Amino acid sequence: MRVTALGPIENLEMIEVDSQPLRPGQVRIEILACGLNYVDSLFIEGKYQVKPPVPYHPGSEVVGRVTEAADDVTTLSVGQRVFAPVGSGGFSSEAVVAAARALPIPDSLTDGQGATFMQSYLTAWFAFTERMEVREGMTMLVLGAGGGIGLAAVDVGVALGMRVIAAASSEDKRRLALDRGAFATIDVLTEDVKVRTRELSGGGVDVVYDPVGGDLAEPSLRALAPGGIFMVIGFVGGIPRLPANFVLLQNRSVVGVDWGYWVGRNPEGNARMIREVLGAIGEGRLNPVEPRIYPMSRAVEAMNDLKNRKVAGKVALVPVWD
């Protein structure tokens, strides 16, 4: 799949290429399932951060079966089933990908889960472990609780050792989020976010984890406990203007997580964090959620309906053209 200029979702076009020779430290694998998330439609449509070039390719972290390897590759065998961050490229049925960068997943892990849990589950990660200082028994909000992104870290904090209170916008993503171990949930369509979160956590929460913004940035923010955290993931809702005095009242911090920006400049970290994570769902103290599969030939009316929230938790691809 690929788009020849950055603008509307359905740009997007399938096309059939020769498949790319294997280099020396290079494996190829069929692609079983490919990760889904809101930034590949801000990608495809120029309305991201940093635009990628044309024509672009989109699709970032796939699962697949090895069916070559380089005759240098020792690490990694045909048949054998691996994640990979591919960068661009997964909306696709093959890849060639060095081998150093594919890793074998769990048997626990599905292809669709194993395909969908790094962007979300990294970010979460690093946000806990780089960004804050974890305590046991913190109480965290968490903002769109029922999507990707917040789900993970819903998952990824209680597995931390915080108390979640999980606010999404309909009762299947509340019950997921429950289900990842929040111990209360916020409609956040009938409820005052600000007032039931000092109601649920005390007078306060510890955190906020904010992949939504809009207008739910600043009652979440007035929500926050004397010295909290405020942490600023993404911007689904728009960007919001947060009041400066609300930060400097009773010591608050704000802080930026952009886990793509580190990644770049802390390769060995970030592989680091994607064993780490890796091993947690090994252990079974980690759960992705199994996605909702597309073909990717609907991959147009998956990612409308991601961007129009219709979905509950993530969204994989997979190689089926109908």
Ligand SMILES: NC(=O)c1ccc[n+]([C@@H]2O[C@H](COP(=O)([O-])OP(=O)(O)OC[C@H]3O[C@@H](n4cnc5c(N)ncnc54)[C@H](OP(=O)(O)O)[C@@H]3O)[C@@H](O)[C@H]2O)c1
The other form holds:
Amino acid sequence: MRVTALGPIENLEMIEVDSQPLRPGQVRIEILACGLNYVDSLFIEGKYQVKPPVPYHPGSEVVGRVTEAADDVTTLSVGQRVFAPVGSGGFSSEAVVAAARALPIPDSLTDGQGATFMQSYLTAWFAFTERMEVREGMTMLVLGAGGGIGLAAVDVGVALGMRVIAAASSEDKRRLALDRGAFATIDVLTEDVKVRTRELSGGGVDVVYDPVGGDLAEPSLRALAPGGIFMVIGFVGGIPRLPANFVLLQNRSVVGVDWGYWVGRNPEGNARMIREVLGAIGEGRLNPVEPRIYPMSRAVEAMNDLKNRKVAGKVALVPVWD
Ligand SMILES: NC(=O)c1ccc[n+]([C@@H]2O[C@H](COP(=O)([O-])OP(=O)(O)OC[C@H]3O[C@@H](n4cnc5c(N)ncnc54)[C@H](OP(=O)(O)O)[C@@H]3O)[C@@H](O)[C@H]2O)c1
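So the form predicted on its own is up there; where is the form predicted together with this ligand?
Below: every chain and molecule of the assembly, starting with the one above.
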């Protein structure tokens, strides 16, 4: 699937192209599922900080089965199920990737889970290992905790020993966060986030993880404990203006987290993180959600459901053209 001009997501179209020949070191995979992320719609609309060149083929993370391997490939064999961070072009029935970038995935992981963990779990892993130092028993408020990025932060935060409060708008979303170990939840539609966070944490949280922004950012900043860290992750609710006086007071910090920028400069570090996260999933320490599945031909509907806050957890597309 592709767009030839950045703009409304309805511009997304299905096209048929010939299969690419394999070059040395490459494998061909039949795509079984592709993760759909909020940021895919931002790319298509031209609203992301970086504009992709057109024609643009969305879809950055896939699970597939190897159907062909170049003669020199020794690490993978035909029939193996692999995860591949393709970067773009995942909304497709087939991909050609460097064998070195395709990783066999644990049998315990479904196609949908394998195709939807990377962006959300790697962002959280990067945030908690490269952008701050996690201490056992820290308290953390996660906003958008039933969305892709937030839910992964709940899971990773709990696995690293944090006590997590999950803020979300629906019962379904809060349930997913509780299932991943959050000790309390806040209904963002009916409760005061600052007041409830302070009550639930016993005075203030050590960390706020914010993929939402908008009107939720300031009350969350004000719910930080002395020395607390506000992690800026995303802006689905709008880019907030944070009052500097509440950062100064009690020595708080605001920390930007830009996983994509870091990946561009640290591909090896990111490959190591993918292996670490896959290892933790294989050992059962992390539990990616089973995504809601849509046929690829309904990608626009899937994106609209995500943008309209109708999805609890993640979305994956499967190459079915109905
Ligand atoms: N910093 C990084 O390195 C990095 C990496 C990847 C993605 N991101 C960013 O993280 C953000 C979240 O992505 P995601 O994949 O988690 O998205 P998502 O799955 O759609 O979840 C976002 C959540 O935000 C909440 N929300 C509040 N106001 C909203 C609004 N006006 N529109 C839509 N959702 C709203 C919704 O939860 P409730 O209904 O519970 O309020 C929703 O579940 C995006 O901005 C993305 O670009 C950042």
